[in-house]
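A single chain comes next, written as structure tokens; it is the form predicted on its own.
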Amino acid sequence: MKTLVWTLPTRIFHWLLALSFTTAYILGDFDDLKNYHFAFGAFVGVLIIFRILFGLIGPKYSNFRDFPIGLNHQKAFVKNYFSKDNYVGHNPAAALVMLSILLVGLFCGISGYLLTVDGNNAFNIIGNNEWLEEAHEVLANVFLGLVIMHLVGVFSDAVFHWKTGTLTSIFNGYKNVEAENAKLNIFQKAFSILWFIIPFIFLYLAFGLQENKSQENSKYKNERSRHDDDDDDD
């Protein structure tokens, strides 16, 4: 029996958030793309804050209230790996790490974009953003070791859980386990429309947004050095 455990808004989350951050990452790399990493960061940013926002409101397996997170769970979890498979949504493990990748992403995009307004003294806290950027770097790797440790997860249950079908779950939305079904109502499909628009509305917006406020930085030190300039020849 075929149960739908993952509703469409969560796949199509899960393959955005894929594409998004392996973009900006490389992009991370190459100074004269440096515009299109913050748009794709942003991007991940303000998805992430709407997939909170759909742990909180979403369907049963989707929403955090479903992920056995507890040190009970997690013990079952390792004791019977091998020999059954009794979850129908995230695993314990799996429920951990997906919950990592959210809040790390999500620190890691708020980080990004307090170092693409440095110039702004509301932001500038101790005068230089060394530990801004070091932070941001080192959250970014964490992410990514995150992904790995979800892939490795993915690719394990494929080959000793091969029957639950949840390699394929990720594209269908259906695992091979009787359970009840997974339902959006209507505020949640309306939600789930905004999620799809906004960060897209983001990703646009924020693709000029470094280089406007490199501009606006350049043209503040000009302004000061003329000023500085006027007061010597007085």
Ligand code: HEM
Contents of the next structure:
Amino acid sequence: MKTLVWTLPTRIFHWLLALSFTTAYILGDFDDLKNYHFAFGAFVGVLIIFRILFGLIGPKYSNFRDFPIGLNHQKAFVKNYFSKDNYVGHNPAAALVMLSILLVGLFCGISGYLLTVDGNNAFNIIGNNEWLEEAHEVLANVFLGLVIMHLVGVFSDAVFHWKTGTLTSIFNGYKNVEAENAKLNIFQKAFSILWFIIPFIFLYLAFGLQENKSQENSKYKNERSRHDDDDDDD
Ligand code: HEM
Ligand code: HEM
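Can you give me the structure for the form predicted together with protoporphyrin IX containing FE, which would complement the form predicted on its own we have just seen?
Then the entire complex follows, led off by the chain already shown.
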């Protein structure tokens, strides 16, 4: 018996997120490809906002209501990891990692966007851009850490619970379990169409963003103070 666990929007989201996160992360390190980084970063952020909304209005298993994140679920999961596999949607550890990916990804996108907002803008209430830059980098690396945890989880699950078919479920939607199929209503279908159009519009728009000037200045100041320190050493 097979059950449809991940409907098409969840799977499309997954692979778009995997591709765009990897691209944004790598591009973050290339100064001359900054605009491509902004574009893919914004794509990740907007894609995630839609996934969060889908978590509130989406079908069974993809809906946050079906994420077993409570402490008792976590304890039972650890205790029975090798003996049982009775989760249809995300298992408790996976559900925690998935939610963390969504939250960290959202804040990573927001902090990146704020780095492009002019220093005189109201957003500058956050203050020090060096702090923001640091936060953006930390969030990007925590995101990467969560992806690594996710992959360790997925592949260890494939070793210990191969029969459930979790690994292949993110490609074809189905797990080898007996449960209710996930099903999309008309509203969820309409929502999903917007979900996979709007992030591309933001990708295009974000390409034209520029790193904010006070950010450049703060970097310039850093460079200068480093030079001054070097001079002092001489
Ligand atoms: C940058 C890379 C990746 C990111 C950011 C990522 C993120 C995610 C997220 C957020 C979900 C939850 C889907 C949802 O509920 O909407 C998920 C599920 C899943 N991902 Fe990934 N993923 C990545 C790469 C991969 C790769 C390379 C594989 C395996 C080949 C994979 C296999 C899976 C599977 C099997 C699930 C479903 C897990 C379950 O049933 O609990 N992921 N991933
Ligand atoms: C969730 C998606 C994103 C990821 C994973 C990500 C990742 C990164 C990484 C790894 C760096 C390099 C950090 C360093 O080595 O200094 C970086 C820098 C940067 N990112 Fe993002 N980023 C994302 C979204 C965004 C967005 C949406 C924007 C703007 C629209 C943005 C703007 C910037 C800027 C301005 C820098 C340069 C900071 C510096 O001066 O080094 N990022 N990002």
